[in-house]
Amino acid sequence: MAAPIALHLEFGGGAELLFGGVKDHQVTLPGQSQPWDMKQLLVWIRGNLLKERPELFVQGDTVRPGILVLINDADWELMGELSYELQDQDNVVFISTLHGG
């Protein structure tokens, strides 16, 4: 089985609303027998995390159009999207790139 992962996440762009207004979480995701990946992080955050709205954060199985999401800095097309396995300590940025005018 898979230890527990410790990450930090963080939402801008105007995401956070979505989570209370909390821009930055600390989270230990608990220990399983298959590694998390970015795919397992959005149904936990989904159901652990979101306050309102999941609409405007996911879409299907992945996150909606207009949020740009970075791992470690890098964006995450770049470390495989979904398929990506999450490391101890890793950074997960989500900023919102839409704004209404």
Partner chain sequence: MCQVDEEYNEQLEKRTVPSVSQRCVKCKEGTAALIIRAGDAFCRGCFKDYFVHKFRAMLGKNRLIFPGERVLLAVSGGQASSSMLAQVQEGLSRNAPKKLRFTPGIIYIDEGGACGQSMEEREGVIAELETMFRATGYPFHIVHLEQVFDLPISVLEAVSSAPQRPEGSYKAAVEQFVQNARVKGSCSPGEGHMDPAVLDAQIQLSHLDTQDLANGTPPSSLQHQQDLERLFASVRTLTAKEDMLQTLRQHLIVHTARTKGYTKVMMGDSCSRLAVKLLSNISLGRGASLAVDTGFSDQRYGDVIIVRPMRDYSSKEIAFYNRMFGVPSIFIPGLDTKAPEKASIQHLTESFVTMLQADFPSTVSTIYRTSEKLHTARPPHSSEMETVAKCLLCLCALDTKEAEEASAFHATLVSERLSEKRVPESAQVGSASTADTVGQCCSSGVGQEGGCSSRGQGCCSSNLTPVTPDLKSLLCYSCRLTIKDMTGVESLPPYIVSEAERRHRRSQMKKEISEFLLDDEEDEVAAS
Contents of the next structure:
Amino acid sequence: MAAPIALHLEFGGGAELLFGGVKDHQVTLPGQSQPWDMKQLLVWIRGNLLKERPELFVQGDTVRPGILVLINDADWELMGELSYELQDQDNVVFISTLHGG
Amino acid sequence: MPILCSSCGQKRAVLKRPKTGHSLCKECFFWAFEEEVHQTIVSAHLFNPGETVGIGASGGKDSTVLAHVLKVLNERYNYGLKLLLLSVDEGITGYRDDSLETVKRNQQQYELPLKIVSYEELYGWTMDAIVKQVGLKNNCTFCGVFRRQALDRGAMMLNVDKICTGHNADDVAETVLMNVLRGDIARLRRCTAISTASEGEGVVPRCKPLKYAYEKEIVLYAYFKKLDYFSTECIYSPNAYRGYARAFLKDLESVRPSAIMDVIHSGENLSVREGVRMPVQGNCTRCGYISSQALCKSCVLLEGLNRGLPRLGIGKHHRLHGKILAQEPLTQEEERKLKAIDF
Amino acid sequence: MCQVDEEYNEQLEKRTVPSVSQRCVKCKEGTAALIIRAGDAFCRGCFKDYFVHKFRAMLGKNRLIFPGERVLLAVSGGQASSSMLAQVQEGLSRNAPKKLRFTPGIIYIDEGGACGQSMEEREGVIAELETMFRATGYPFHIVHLEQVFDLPISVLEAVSSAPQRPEGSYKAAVEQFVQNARVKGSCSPGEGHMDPAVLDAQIQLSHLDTQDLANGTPPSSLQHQQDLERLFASVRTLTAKEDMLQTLRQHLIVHTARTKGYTKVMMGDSCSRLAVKLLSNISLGRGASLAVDTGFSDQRYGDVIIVRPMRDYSSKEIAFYNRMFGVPSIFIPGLDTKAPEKASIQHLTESFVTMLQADFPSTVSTIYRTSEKLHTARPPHSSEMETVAKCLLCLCALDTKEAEEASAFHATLVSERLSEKRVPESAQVGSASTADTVGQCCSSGVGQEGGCSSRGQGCCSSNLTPVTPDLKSLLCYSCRLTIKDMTGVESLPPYIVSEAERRHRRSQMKKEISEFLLDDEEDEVAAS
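Would you mind generating the form predicted together with the partner chain now that we have the form predicted on its own?
What follows is the whole complex; the chain from before opens it.
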């Protein structure tokens, strides 16, 4: 049983509008038998943070194309994307690059 | 209260035209549809009196409607054309068998002569046999390239002056989008032309009289006229990338129905910057068919099939053309690269 | 029917599986921080150098902006234009190795009135932007979309451009500028070491139009707020609303540039944005003007040239740069924010390109490269500027006047005619003559009156409310579609309606006096 982990989540570029206009979120993920990965985090965000239009944030099991993800200020493409194992105190940023948000 | 026809104002309208938003009754729709094809033929000077015109007939809705409308207009306006149906038998069991039966019925219904040319007699290969060798991923490349030449060869056997095909507005618009997505500037420039010039030996001029007809209206025309057509898709998978362009175009049409014409208008008014290199068209040194390389695509594909190296025609292997022409064997390394069927 | 009739055989590059924790491809030492569009991993430092260099390289390569020239930066507050502003600051800063030498100003167009924002929201956004702009030290202009109702008719005239500078003059101007700067011992921007040619052009410009927006009615008068609301309410589709907004925004920017003495306008379109724009413009029937709409420079207004220096950056590069180097930007909701995918052609195209880009990473760059190979149908000749008929709204060359008979434009007119009430005998009339009537009757405003009345029942699209004055004949193919999506044109700003009337009067007058005029051709005939 892994301990709960605390994360700092940030939404920008218009993505924050789907989270009630709030950009910064300090969250704690409950402890579970498997370590948390990005794929599970997205499911958790969808269930716990998203306020509206989930399809504008997640599509399939990943983020909607056009939304960039940074883990600890580095491109998530360098970190294994969905399979990245989250660590306590990680900083995850979602930036929409879409014109209309 | 039913909606009345916006043209005659008397009968009940049966459809809303996507191109203009008007509602028409069956009779007025038939009239408008046929007149529009007539206007296209006249304004683009597609035919001359006395010409023999081969209609590329697949048994599908587009070519069936084309054959029907051309027959009607040829009589109504005294075009003075000798029309005939030209079919290609690719040799696809379960698909072509049935659609060729449809074409044969069309021959009876429209009283037009029919010529069927088969891949087997032209190339020595049926599509079924090709799929067996190359798998399902690139077979459409073979089929498309071979069909282009098959129609030409069939047309030459019958001394046909012009070939016309059932390409409709949706097909043309889709091709414009497709060429933008692929950055293919040479095709982007050519693809909206309603007819190909009659230059070069071994090539029969082609035209698309249904270029400005919406697919939706073609289907409705065939449906209301109770035309006999075959509506199954090819059993071998279609080109995936074209699928994206098609889906996008359908979405565009649902947002703004005139979008299909708007895309064609865009394509017709594009112009290419000077100094952008365009491939020079020449002729294939083996079969004489039009080609920008020493060997035409068809001959290269055929050579690949016959040598058991199907990848020869897929991708760029122009430097091997010399060896093929000289009938020289390839090196082991070259063969190894072309043999793997991992595409 | 089967579509495999052309040879498309090259395989598209599919997305590759990402590798974890690479080293920077450039310095081979730093830890990679992001993957840019070529699939290369860059570390923070190398990414910054690459990003900064690209901006100057783009301006250097195109040699359009002369030393001392006044350049208006169009900043929307979004990521790309904010990043552009940061690059200009970087390039003008004293210690930059390859210094930029123009004099910048900033313009922000407040579109809140068209996008349903409250007055408080708008004021909040403006306050935030003002802080951002003030920090740069550059002059800035906040213009409200409502101000289109005060625009003068002259906005819609393309002014013939300043005489072409001879080849090599760019280099000479740069040398001159550097020398002047050395003499004065300072080269801070804004001091106006003007190239004489630029100075001349600007003096001319300041006389061009004396009506200054700032001196007119207060920008957001209640009257104009209602005018703007009425205008956007009269546009039935989001596609047309977005197009209208783009047109009006452009008019305000060009007018501000002219009246404030700027000769260049910089727009922050990224290559991702331009790829979407190119594809949506094709879908909107704007194929003829793709080159001016998406190229590096856009000379349609003649005296004020639009340039797009951010066109080599992907939106990903921009977002990463802004994030890593603290470039401020604000997201301002627009017309299509949170809209469903199929809300408009522009929105649908963006979703489509972004989706395709996720599967095929070369999508955006391929579409973008297509734009480089295109050219306007009729390249603008500065001397013939006056004679080429231009669209009333977008000022692009008309693509509807001399349309060939075998064209999509003509085919649609034929379809319209055939779908409307037909006079029995018209069916028997020969094709050539009917085609002629259609072309004249429906596309030329002047011929319309006579053409329609003589034929009795309306041959000009009766399903549309008759528009007064007739704008259709003055518009390009695509702008016609936009106007067609409006319930009426009465709510358009006065400068558009007045200019339409002026053009109609002119062509009417031309027609009336034409029989008394001997044109060149007749002169020649008479002489021979």
